[in-house]
Structure formats: C-alpha cells, structure tokens
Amino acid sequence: MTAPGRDFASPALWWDGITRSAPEPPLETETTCQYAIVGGGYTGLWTAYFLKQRQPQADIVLVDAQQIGHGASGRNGGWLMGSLEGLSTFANADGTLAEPVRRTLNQLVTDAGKALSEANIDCDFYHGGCLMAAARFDAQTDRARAALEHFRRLGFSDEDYQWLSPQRLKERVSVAKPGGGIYTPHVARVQPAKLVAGLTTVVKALGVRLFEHTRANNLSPGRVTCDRGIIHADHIVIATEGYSEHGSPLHRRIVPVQTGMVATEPLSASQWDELGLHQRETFADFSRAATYLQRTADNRLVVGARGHYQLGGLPQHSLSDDDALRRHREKVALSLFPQLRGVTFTHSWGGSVGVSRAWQPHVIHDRATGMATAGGYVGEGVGASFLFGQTLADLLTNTPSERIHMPWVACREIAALKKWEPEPIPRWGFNTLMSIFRFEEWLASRYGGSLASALVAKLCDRLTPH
C-alpha cells in the first residue's frame, strides 16, 4: 500500500534527504573554451572527468538546461551494468562478439568501481551481480533459457552468465513462481543521485566550469548558442540523451521514453530473510516491459518498470508520476513478491530515458566538425555512460585505446543517426506495444500455456525491438 498522507522532500527516493548545493550560475556572457559539453548527466560528467584525466589543463565548459542530474542520471534504477542494449547488432558475421568487446564489457563494472574509489565518490556502489529470473509465469522460463542461449552464441562463458535451476534460484530470491534464471556478476548497485552529485563535485574541483539553468538553443560546429550567452569551443560534446530538444542535432534522433519506480519502506532483517537477495544482487524478471529491482543500502526494495510515451514525444521534467502508474508498479512488485502485501510504498517517481531509432547505443565523433555525442542507452546508461565517457575522452584527445575501436563507435556526422518517424507515429507504436505486452502477461498469468497465450507470445516475439 502507499503511505497515506506522508510528505517527502522529493517523490524520488534518491533525492529525498540529500542536500543539494546551490545551483551554479547560468552563463550570461560570451566565452571560449577547448571543450564544451552540453548536458549535465552521467555522460557529460564522465566525459569531463576523463578529459581532465588525460589533459589536466584543458579548459572545459559544461552547461545544463536545468540542474545537473535533472534527467535520467538522477532518476534511474541504479544498475551499473557490464552490458549494452542490442548486443547482437555488434556481433561479427559468425554471430559472436569479438573477444576485445566481451573483455571490455566484462571489465566495465570492476573498472567503474575502481574509478569511483579513486575519485572518492560514495554512491553506495556494491558489486553483487544480478539475478534475471523466470518469476511470475511459466512462459518466462522459456525466455530465460533463450536469453542464456543468446549470451552463449555471443561468446560469453558460464562464468559470465550462469544458469540457475528453480531450486537454486529459490535459494537466492523467494519469487512467486521460480522457474529458473541466470546469474551474472557483471552488474553493480549504485545510488543514482549520490553518483551524479559526487561526479559534479569532483569535476568542479578539477576545474571544469559548470553553468546550470543554461539552455543550449542551437548547436553548430565551434559554437553553442545559449539562451543568455554563447560558447565558442574547439570541440562540442552533446550529452542530452532523451532531453534533446529543438536546436540540437539529436532532436528526433533520440526520443524520450518514460520509466518509473516505486520504493518500499525500509524492510526488517526478518523480511529480507524471507525475500532473499542476501548478496544485494540486483534483480529482474523476464518481462518484456523491463522490470528492474535493487535492494538499497538502507534495505528498501526499489522496483522499476518501463512505462509510456508522452504526447508530442516530450521528455518528462517532473519527478512525480500519476497514481495509475504508481499502482501498476506496486502491483508488479506484489506479483513478484506476494510476501510484500501490507508493506508501505513510500516513494513513486518517473522520468525519461533516450532511445535511438536503432534501439542501440552509440558513440559518434565527427572529426571534421569537432562535434561528438554518446547515448541511445535505452535505460542501460549508468554503466554505458562510464565506458562511453572514457571513449569520448579518448577520441577527443587522440588517445589510442581499445575502446575507440568498439563496434558501437563511429567516426561520422551526427546527422547520420536515423530520425524517428513523425509524431504521433512513435507514440502510437510504443504505447500500443506496451498494451500488447501487458495483455500477454495477463493471459500468461491466468491461462498459462493456452493456445491464445502462445499466439500472443509469438506476436510479441516479432514485435519486440532487437
């Protein structure tokens, strides 16, 4: 149930109780720098950080239209993953990922943990891995096995993605209907707001010039025209993800899809004994609507799910979500863990993630114009932004590395990214898809392996973006 009549400093658990520093002043003049970064989320902050590691004297300006961390970086599920959306599209002709690609992804979480330690950023980082499970109905078991085969075809080993029998799964987490699953060590938990706040403090201390409440109205080679000032820069990094609005080369190339989360009150030791997740693993079931959970440092259960597409393809700026979405996420939590019945859900919030037309992430560097970007994470940006921030820094400083040769890296014009169809086609398509997915789950939960369930499942297989 939702907490009655309770007021919190923020609807988002991550920001509740965190004292934010006063906003940095907006840019109100004309300035010149070596690197201009537009967007104060993880991608922009990590890029600034790694640029300073490679060139300590570099003059870097970072601007954000709102306050740093306003977007997905301050609202997400807190999964730092050693994986990317759409991995199969990065495979070789034989269907496998090249060994350097697999190694890069497998090292990502460890490398991020080391970087956070070196930067002295306390963001509740805990490298406990992830359980991906068949947890609510029988059809999820087939999806779990198919996912494992997918990882095997890509070349990952049993050490990377290990099958758990229903009994072994139940020993680790007490879900409603354990049908087996996969454990991977390549995921860590973080507290998103602490991470974005810590990164902000670090890059500011390194000498990065920060300007908040500074909207970049027009971006062109060598010039960022803001609402009250202008930046002249040798290199421009666009790191706005799902908040790429008019005036940006990414507008309509990255669209915002809404996601949301709910959080329980802190649970007791006996409640956690019953639930599991004793290694503080992150958790997801094989829902097409992308459910994702974590056990927080203060022993709450946070449950997230992909949601909807807003009218006009606009990003969500408010943290608050409507009651229907909140109730849906609470229902998902209870369907996974019936033992939560009677537990109070204290927080509910939402926000936007960026999705490219290819449904896969990218790093792009246009050497001719000095413009670069990274994004299209489809909700997996906590870990990817760390890797892609390093990659952008390597590209911009001409630093040789294995990262710049990854298959998601392209040296081309940003305009080569395919645009989404005109509105309202994306909204109609996404919301219809989500409705079909919900119908599939309704059928599966009530009628199991019926012919109708099987037919709808086949339809969903064809419709699921890959």
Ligand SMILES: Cc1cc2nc3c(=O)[nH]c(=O)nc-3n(C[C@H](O)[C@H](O)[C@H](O)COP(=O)(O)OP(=O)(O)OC[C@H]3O[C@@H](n4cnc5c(N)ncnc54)[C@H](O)[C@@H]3O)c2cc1C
Contents of the next structure:
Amino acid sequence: MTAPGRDFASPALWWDGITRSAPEPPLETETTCQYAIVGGGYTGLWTAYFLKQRQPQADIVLVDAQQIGHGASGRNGGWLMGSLEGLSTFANADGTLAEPVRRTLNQLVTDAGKALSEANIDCDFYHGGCLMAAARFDAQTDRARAALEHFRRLGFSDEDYQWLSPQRLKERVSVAKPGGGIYTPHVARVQPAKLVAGLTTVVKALGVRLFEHTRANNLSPGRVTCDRGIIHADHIVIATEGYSEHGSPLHRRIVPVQTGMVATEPLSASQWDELGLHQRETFADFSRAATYLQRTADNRLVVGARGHYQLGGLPQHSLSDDDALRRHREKVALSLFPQLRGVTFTHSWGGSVGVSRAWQPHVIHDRATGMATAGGYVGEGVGASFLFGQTLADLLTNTPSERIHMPWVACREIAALKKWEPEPIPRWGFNTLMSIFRFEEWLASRYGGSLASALVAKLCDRLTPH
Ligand SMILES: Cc1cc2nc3c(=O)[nH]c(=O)nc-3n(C[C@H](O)[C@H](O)[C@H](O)COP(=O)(O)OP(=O)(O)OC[C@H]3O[C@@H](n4cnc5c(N)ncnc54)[C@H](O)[C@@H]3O)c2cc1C
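So the form predicted on its own is up there; where is the form predicted together with the named molecule?
Now the complete complex, all chains and molecules, led by this one.
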C-alpha cells in the first residue's frame, strides 16, 4: 500500500510530497457508537486498529480537533523503541523489572514490524537497532557506563544492551569524540507521517468512522460533546497526549513540552561512507536533553535535540520552530559530525510531547464509567503507543492478555492522575532544568575534568527525572 497523506506544504520533512485524496469531514450531527476515540495520533489509531482486530463489527468513531497526525505523531524523530520513559519506576522492590515486562518490551519492535507488515503499511520501518554513545565530551563516557549498569540492574542482558569500546563504536559511527557506548537491537526507524497516514487508511478501510476538525469540548461518561456534534458511546478513549487543552480531562494532568528536529539534504554515498551507521542504526549521544537521530530511507540525517516549555503551558500547533532553536540543533549536529560542515539543512520543525506529573507513561481504564486513556510518553511514544493501543483494546474488549497486567496499567479514575502545579511553576521548573543542563554541557566541553564540572554533573544527576 502506498502511504496516503496530505500536502501540508510542510517545514516537517515527513509531510513533504505526501498527498491524500480528501480530508475527513467534521462531525456535524448527533451519533451513537460503541467506542469513541478522541485524538488521531498513534495512540488513537492503534487503539482503533486493535479494537477492530478483536471485534471486526465494532462501531468506532475517531475525532481529531485538527487533521489526523497533527500532533506529535506526524512530527517525531521516528525512533520506534522497545522501551518506555521512566522505566526504573516500574521496577520491583529489588530494582529489577519483572521478566514478563522485559519480555514485552524486548518483543515490542519485532511485534510492531509484524503488525505493520500484516496491515501492509509502508512506513520505511527498518529494524537496525540503536547506538547510544559518548560522542562529544569526556563526561559522556561515565554517563554511558552508568546507563549500562542501569540496564543491567533492571535485568536486561548483554544481548539487549551491549557495551561498545571506543574502538568498536568508531567502527560503526564516526563521531567527533568516540568515548564508548551501548548498542541495543530494540529500536527501529520509521517515517512518522507515513505511519500515521498508513494507519489512517487501514482503520478507515476497516470501517472506523473518522472526523477531522472536530474538537471534543466536553467529555463525560457515555457522551462526547464536540464543537458541532455529539457522540454517545459506551466507551470513550482519550488520546490527546501533549495536545490536551481545555475540555480534555487530561488538561493540566499531561503538560506539553516542546522539542524539535532538523534534517539535512540527502547525503551522498561517500558522505555516508565517512559517517557510518551502515546498518541504519538510530543514534543518540549521552546528553541530558537527548540528542537523537536517524538515517532516513532517502539518506538524510534527521537530528532532534533540546526541549523548551511554552508560555501558559500551551502545545505547539505550528510546525515551524524559531530560528534560534534551528541553529542550535544544526550546531549540535555539526559538533557530533564535524565532517558535515557545508551540508545544507533543508527542514526544521517542532512539536509537543506529553508529560505526566509522575513523569512516567500510563494506561488507565475506568471500568465503572467506560473512560480510558494512554499516554504520558514524554519523547518515547512511537513504540509505546503501539503497545498501549493494544492494551487499551484488550481492556475495553475484556480480552485476557499479559499486557493488561503490566505495571503501567491501572484500573481507576482518570481524575486520579495527579495534576501539575499551576502555571508558570512547571514552565519555570522545566526551563531552569534545561538551563542547568546547558551549563553542564558548556562546562564539560570546555573544563571537563574540573571540580566545577564534576559538581554540576552531580547536581544534574539529582535533578534528572528518574
Ligand atoms: C519533535 C518530536 C520528536 C519525537 N521523537 C520521538 C521518537 O523518535 N521516538 C518516540 O518514541 N517518540 C518521539 N516523540 C514522541 C511521540 O511522537 C509521541 O509520544 C507520540 O506520537 C504520541 O502519540 P499520541 O497519539 O498519544 O499523541 P499525538 O500524536 O500528539 O496526538 C494527539 C492528537 O489529539 C488531538 N486532540 C487534542 N485535543 C483534542 C480534542 N479536544 N478533540 C479532538 N482531538 C484532540 C490533536 O489534534 C492530536 O492530533 C517525539 C515527539 C516530538 C514532538
């Protein structure tokens, strides 16, 4: 199947050249269904897909306030990971993750690949694993070793997270300062917009009723009141994540944090010979505010780095990012790969991820009211939404599975999710944290090994969530 989509005339690389026949209509009447899904990103779409796998006759309505794929699902870095943000918060008292939890996560990428191929969705899925490296300054080597220990404590084996000496790292990727790193097979690359567009086509073909430009303004058990229509539903799934605004029960329970990407022009074979990543591995360095990249199917380098928090805790609707952020991301890319100097960066864009107060993802099902939600992924929702969409479908259809017993699943009220402090406290907190992380990097790159650098690193260790 060719991935459909629409031409957003987009600053986001992913939407360039993707066209779709017609937008979905807005909901302008009163309608009744079994399952109403609010939010057309991966969480909403995978939930609809797996509901249809379990109950082919199910009547499902999915609405999005804008276009399907408007949120993070149409803008991300395309790392489909067999991991979750805040993994250690799901550990047992002895510090390890239960064996079924590790198995579920280790299986996730392969399962997603199978599901994509069964659904005939072409989204440039490539299961090349991931290199996480000390790559820009010496202090990153200690962080890489600490990360490996962390994975070992959780119970992951050498097959899951394997140490690479500086020499072995250098053989795989030619970074500025190879200080060693970790290879994991549990990451695949995808083209995010092709995934969202492919899923949309599939669920529509399965009979899911789709409505765009339909904002749910009020949600109560059994009823979704939209701007121009009403949905009566036995079950309601809220999948609004980092775009949860007034009207969503997740407003202030999930706050939006902005992050963004830059993309180069397609690089030549000889440039790739110099860079490495021949197995099309994804790549990240050990900076606190995540610097991550992928080699695309058309041989570009797409690099994401750094977040910020908007005034008023508002999500980022526009795709384009400001120039300072673009320049910063280009600078980070060049400091990782000085050999890219002179390459043209063709695209720059940003969007919002969703962060819960506990800084960990969740699947919640309230049996009494029929309301459910999944999210709080921070920057790790591409793979997680595949797993959580299946989990929601299991819970809503009473299908027994190992998934519904995972430690991130709770059967309780959505209102039990803790609210964030009022604005501007989260903004101050987040932006201060980012400034301290920036200062740490600045110190480490100029005065690495100094007492000041070590003290600030200690402070950052304490401040890093989980
Ligand atoms: C720049 C960037 C890079 C990222 N990189 C990665 C990565 O490489 N790997 C990874 O795992 N994760 C990454 N993420 C995070 C990942 O993209 C998200 O976690 C994931 O896409 C969330 O999917 P979702 O369906 O839950 O939410 P979203 O895709 O954000 O969808 C929410 C939808 O809800 C709709 N909506 C909101 N309110 C309403 C309402 N009231 N009524 C109707 N509809 C509503 C919105 O319009 C939106 O379409 C990145 C995110 C960004 C922004």
